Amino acid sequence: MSTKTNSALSELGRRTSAPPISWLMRIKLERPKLVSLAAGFTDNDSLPLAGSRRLMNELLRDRALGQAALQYGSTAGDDALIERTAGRIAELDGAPAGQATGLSKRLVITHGSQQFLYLLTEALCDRGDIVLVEDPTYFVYLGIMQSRGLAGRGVRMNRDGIDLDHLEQVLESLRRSGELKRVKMLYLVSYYQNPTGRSTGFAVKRGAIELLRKYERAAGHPIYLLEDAAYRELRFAGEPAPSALSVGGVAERVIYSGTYSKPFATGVRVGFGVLPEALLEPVLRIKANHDFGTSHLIQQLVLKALESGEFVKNLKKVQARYRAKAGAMTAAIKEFFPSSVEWEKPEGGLNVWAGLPRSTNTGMKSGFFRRALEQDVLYVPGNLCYADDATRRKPSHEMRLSFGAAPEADIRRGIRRLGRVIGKN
């Protein structure tokens, strides 16, 4: 591109940079040997082609319901799905069913929680806005963030959630710096967080709402917790925390994102989020802009999957798949990997964390990501899952490995490949 086309970009456009899965799921395509455990695609043969193809032909042979479904819907999302959605998540958390109700009238679908997080974003924080986020968290999101012009600071996690004691040490750093203003919110991936597979416990979600409250008054406007449970659904063991929304008289401070995409097929991209009232039309407005609404087609196809039954018996499916790989992943792992690298056995999601010893760098640009590659093995290099805080220095010798989208076989050969690059290192 040349510098006169460059200069008529805007701050956006020139400020965005390229997110470093894109590289990391292009380079698996351009090698075909290579063995991927970073991309967290999800596992093909769970994709439930048999039952969409089924639903879908039951959709389009009915005129009426084929023409609607074929025709615009609405910027909010389809009303039957909305409902559906907001008694699903009642029924996860527990709920009396008149929760659900109240739920649905601050719902909206999207394409994908993808978009969903960065229409609330783009709604709620402007240039040099300040997002708290934990130490490490989605590094998708932290591409949002950087793409927006954004600061995050980090803030330690334990094995249930972040640390309450570190986020109010963060809190009242940024309260006597001055800078408590441009807090917008707190951003958890709650069930079996990407990437460290890591679940918040209900009482740190209580503890986290009670400090940012605490902090309003200094801040001068709502601070608000951001629940990402794009991974809920994919629990294959123990027992999982209610959400946030759960959390009693908090409907205007607890933001909630939810996904069809992960627990029945990524490539029906509709997700969705729970808004407090104040949000939720500045969203739809966004929104509207961005696409007239989520893809109708596509929300009857879920529709009828949650309503036939389809979504519950193919997410019982999808369980059982990634409990049986999670399992292959940890085996090879006791097998290959030795004793100093530390790791956690998970209980659902997509991934396994690994920290080596630290004095190995784990970066795109060390010997130690090149020796791999060169074994034809690929991961996610921890220090990317980091937010850029100038409090703290950026771990660099951790990494993400998922289980997702390769075949038992190819975990195996890839965690090893992984241990004899460790062995040498």
Second form
Protein chains: 2
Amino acid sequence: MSTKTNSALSELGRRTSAPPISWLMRIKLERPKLVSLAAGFTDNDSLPLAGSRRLMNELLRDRALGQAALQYGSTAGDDALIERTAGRIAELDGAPAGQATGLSKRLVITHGSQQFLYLLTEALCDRGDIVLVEDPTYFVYLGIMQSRGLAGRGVRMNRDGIDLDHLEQVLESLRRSGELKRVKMLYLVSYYQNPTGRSTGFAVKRGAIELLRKYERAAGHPIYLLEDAAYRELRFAGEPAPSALSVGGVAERVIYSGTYSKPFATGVRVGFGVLPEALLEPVLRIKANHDFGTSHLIQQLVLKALESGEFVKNLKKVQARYRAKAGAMTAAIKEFFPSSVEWEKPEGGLNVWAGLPRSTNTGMKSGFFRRALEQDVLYVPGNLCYADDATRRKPSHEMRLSFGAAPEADIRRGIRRLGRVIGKN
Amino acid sequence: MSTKTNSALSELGRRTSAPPISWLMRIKLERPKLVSLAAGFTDNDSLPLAGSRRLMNELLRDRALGQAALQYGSTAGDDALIERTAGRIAELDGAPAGQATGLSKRLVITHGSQQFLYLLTEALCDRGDIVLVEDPTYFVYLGIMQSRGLAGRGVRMNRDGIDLDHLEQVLESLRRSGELKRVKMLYLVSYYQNPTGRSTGFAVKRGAIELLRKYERAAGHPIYLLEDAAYRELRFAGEPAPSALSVGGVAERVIYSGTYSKPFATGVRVGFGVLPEALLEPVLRIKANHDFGTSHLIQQLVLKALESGEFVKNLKKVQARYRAKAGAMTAAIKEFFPSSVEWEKPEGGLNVWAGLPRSTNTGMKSGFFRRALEQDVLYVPGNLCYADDATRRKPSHEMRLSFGAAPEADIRRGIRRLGRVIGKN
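Show the same protein again, this time as the form predicted in complex with a further copy of the same chain rather than the form predicted alone.
Every chain and every other molecule in the complex is listed next, the one we just looked at coming first.
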């Protein structure tokens, strides 16, 4: 039989590269003594075991509820969960209940918010299209873009989100080069951003939408704002801005994604997205081809958790855990990192972003990364979080340090080890 | 704001049409008195409520197991579930345990086997590529093909699967027209096929692989056999053939998909696929972009069901239910349909396929379909199950009648009503 086995692959099949995180996870498995501050996993001790058991019992003891939970549902998702989710978003936005009604008509439940990001990107973007992203941004979304042959343009960040002046410069330069018609959306991770931990201010969201709108005529089509609110519920200090759904009169331009995975249980994989009306049907059609609809059992578990108050009860525990872990990490950073390292205290999320002096290369093939591995500590190299964008150099002096999965003692140990590597640098 | 909202859609987003089943499901919701023999839902009464409750309790009571179940897993799926699944396939194939070891290295767990079909098609097929399918075939797979811009070529069926002579004719004509290089695979629903209920004989599977192999040189790349075994466990009579995985020396050409949704619980959505080594990594990379991996909680539930014997115990109940329901349907057909209707007694699966005289059009816009609706009975028009293939006319005198979801009294009622419509024809 022929050995040219790969040549039957599609363009996408040939193009899609391995996610860097899989390599980082493999290293961890091979070296059990390693402290991983790279993991995307969440805190084990605050997972809702007892609560989920109680809710599953309630669900499966009731004949009608149990049968429905173990049967197929609809492609868009369970109606009651959609209503609850819309209500939860409205509540977080401090919006009147009326807003929830509007949202529920444009909401889809997915296998994690990652699936929503994939479906949406499939519905909007052809190969060669451009997505504007934060510099830096969520590297798993960069994986979707890489696989689907999309180009990225990075927009610089300030303390409260993207730099609107730079966004305008980028849009203007795309207009001048004739590339604006390839621009489909601006992707913002708006709460406790992965990787920087920063949140986007409301004025920045509104300003971004206005700028996108201004360039629509030249683009010849809508340019959407995709707000990824995956970390929104993982808040442990401060009061973040309402979502872009609260900006008046722009429902046809704002896409919003969120998840129950991180605030409730990552093993449950229930996420959601809110779409402009014009995009809802295309996304649902694609979702029907992917899987007909999200597992009804895990949807019903999340619904029960929301209805019973278990979700909010557990969320408080989750938030307290991450507050403590973030505190442990920042305290260790103060103790073990030299003052030349720049970092910010996060108010939520799972990560601290640290910038070394620009002369230090933290990339996967750097001496610094190798020395960190020798010290049995792992981080996500910052350059993985920047889109390929020929108009600027990728910074490579940063690190994403996650306090999500590691226990507090390991966090301190890991930061101390990293401090040693930085000191020797 | 501009109202040209749709123009930002991708080619795929614009192309993807609504699945016909969603329309059929909507009709059912609007007319509660309707007996639907069109539903893809499964039997409610044999869903494993008590068993799932017991297993969930065991799972979530154990701290280590429970934490693992509520945490992220790996992209390929849980190792133990992969091993069990490989073992189950080997067992069904009557193969030695050694085969299972080989399979587990090439296995991926997915959100239902539908997700596997999608991922695989993404990895293999570009727009304009050709998939060979049975005439008729599973119409949801035709939806994936439509969305992704693939062409279908139908291969005629006999009692024991596709007609190998016709397969050779189709391959030969594609070779002559220069289209063979676009042919990526042959898709067979090999057990109790949806829609015909027929199973593919082992000699047919082997013969098909040999034919595909013969045309590989002209194609310039491998042509795969994709065996969709979704209904394999829903056996209630007879002894079906082993899978194509049992054909010796062709591991690099056979793709196999299966599911726990139908034999255990459709609300749980755990499916799987076995791949040639060359395709495993591309599919895993794409799956990582879709959702990182299948919900760990539902994987652990299925694993527990397999380990504890609950899966097999419930499966016997499921098989007995469908045996009874299939019996109710065929008895009613004998009683109420005229002898001019052709049909076969199924030995498994969820469907009876019925052919009316060729002069009768059963399509969605036909008078026959409308009269059936007036009688409050719904079926899947047969022509929906044929690929768009310009080389032959689509037959439109057939019906897919499902005994999966409807209770036995409704099955009898539905067939009686249909009999009345046929009588008046």
